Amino acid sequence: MIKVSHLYKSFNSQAILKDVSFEVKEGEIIAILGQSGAGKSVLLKHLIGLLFPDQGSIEIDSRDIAKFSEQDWLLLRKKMGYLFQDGALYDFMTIFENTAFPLKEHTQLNKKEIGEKVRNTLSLVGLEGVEQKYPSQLSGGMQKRAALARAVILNSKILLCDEPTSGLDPVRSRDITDVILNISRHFNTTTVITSHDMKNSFRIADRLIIMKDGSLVAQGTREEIESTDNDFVKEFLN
């Protein structure tokens, strides 16, 4: 599904990503963990084409995205959902309008069909009855749920989540990760999450990647990560 090979990226001669390689299987949930500045968000932006590597390659469905045309990107991004760290909801739109926006832009569904799909998707993330509220009227956790609903409203094939628990208390952090797990399984999405939230990532991820200073230092299942001999990983886990 997703294959990252020997990825390098620098800004102003400062290396941000250094020889990063990993694969994500179809329907798998991968969590990329690391301290602030490890390169997690930069890596995620490469997967959606907001940034391009200096060296290395990224393949999605066995196609090198560096060779994509604008039309190729348009078609792929219709299949990709992106959950921004702050949710990035339009504050001048209601939750219904925010969630419906991708449907109005990219489908030919009529008003009734859009309404039904929006309500069903909001129900999947536990947001029944908030359609006419504005983002400012919702808690931070509810805003992230609404943003997640918008991210998957087109039945996303790939879901990218940038620090989904950032700014949330432990209870809300657990809630949003549970919702991401349920949504991923419901739509069979291939899900990549960046996070510093080790506890919740370990709960929901099929495999984990740990980064340090732009380099990948460990990857594997929870059991494999916990049994590693790498000193940084041991320190990070503790």
Second form
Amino acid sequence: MIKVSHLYKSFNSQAILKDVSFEVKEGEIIAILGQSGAGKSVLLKHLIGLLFPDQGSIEIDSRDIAKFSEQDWLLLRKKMGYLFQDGALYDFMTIFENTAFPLKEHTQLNKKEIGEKVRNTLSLVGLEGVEQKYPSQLSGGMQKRAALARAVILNSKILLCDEPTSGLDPVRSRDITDVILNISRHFNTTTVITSHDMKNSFRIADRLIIMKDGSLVAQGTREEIESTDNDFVKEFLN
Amino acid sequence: MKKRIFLKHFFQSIVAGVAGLGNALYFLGNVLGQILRGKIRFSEVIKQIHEQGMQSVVVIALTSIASGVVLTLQGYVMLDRFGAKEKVAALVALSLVRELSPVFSALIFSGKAGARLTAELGAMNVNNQIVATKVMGVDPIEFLVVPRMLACFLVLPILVVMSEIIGIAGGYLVGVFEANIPGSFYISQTLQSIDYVDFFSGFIKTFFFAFLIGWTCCYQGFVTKGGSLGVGRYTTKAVALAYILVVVSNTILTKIILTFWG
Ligand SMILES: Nc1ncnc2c1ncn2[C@@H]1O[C@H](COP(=O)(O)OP(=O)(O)O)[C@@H](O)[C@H]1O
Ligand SMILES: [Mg+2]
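Could you output the structure for the form predicted in complex with the partner chain, given that the previous block was the form predicted on its own?
Shown next: the complete complex, the earlier chain at its head.
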């Protein structure tokens, strides 16, 4: 579904991503783990065309994104959901309007159908009875849930989540991780999550990728990662 | 040594300035491109007109009536020295319509609606709402910028006409109740003195001002970075730029208009 090969990226001649290669299969949940500043967000932004590689290639659905036109991106983005670290909900819209936004923009559904779909998706993420509230009236965790609902409401095939648990206490971190797992299963999305939260990543990811200073230092299943003898990974795990 | 460092900074800021202008022009090109392709969300435009208008209307009205009153009080004294006090209605009307209302309305509009534009877009920017728009397959310029700039362009001229009427009404109050000029005489003097040329020489300028304010303030909001501090910095910068653009363009426009229409 997603294939990244030998990706390099620098900002102002400072190398941020160095020779990054990995694959994500359809329906898989992948967690990219690494300390703050490792380049996780930069990597994720490459997968949705907010940043472009200096070198290397990215294939999505077996198509090279270097050859994408604006129109191709538009079509692809309708099939992708991106959960921003802080949700990035429109603060001038209610939760209902926020969640309905992609449907209004990209589908021909009528008012009633939109209402139904919004309520269904909001209940999937465990948000009920807050449709008429504004984002600022909700807690950070609830905002992230609403943002998640908005990200997948077009039946996204690919879901990218940037640090979904950052800024949340352990209980809410666990909750939002479970919600992401549910959503991924429900919509059968291919999911990439960045995080420095090991516990929750281990719980839901099929495979994990460990990053350090822009390079991948290990990737594999939980068991493979736990049994590695790479010093950095061992240290990171403790 | 010091001189070299100074020169280096000097050239760096020139390069940055040129690059900034280039980016701002590119941004403007995008906005105009969307408008020309008819990508206009009318309901958003209406919403923006309402918000921007409501925000500036009270301060502009207050300033207008105060200016009308002061102009009449002062004008009456000055004209009396030349034995032309019956011309005060004309002096007030012409000053307001040709110059004062367009300029001070534009300045107030920069400080109220313009600041709001930058702060709003800037806050959306630092909270990733603008990138999120793009990621959802919607053009942020079309959705967020075009309605704001169009609303600017439509609201300011309306506010200016309102300001002119209120300013003249302020003058009328002083003229009639303070200087004991008969009301009907004051009104007929006002109407006789204002020619089409007078009205339009001021009115045309408001479209330039609205365009410059909308462009500057939306652009600065669109490139805001640096968290909530950044929002404050870019907003002040946008308002200062808008002020300068209004004042400078007014000088140039006045000269051009007087050359053709004097
Ligand atoms: N647009 C940018 N311009 C310059 N530097 C950037 C940009 N985005 C990220 N960086 C730098 O890249 C590095 C990695 O950032 P990021 O991917 O956000 O880390 P994280 O792993 O915490 O998500 C940081 O040092 C950051 O300063
Ligand atoms: Mg990050």
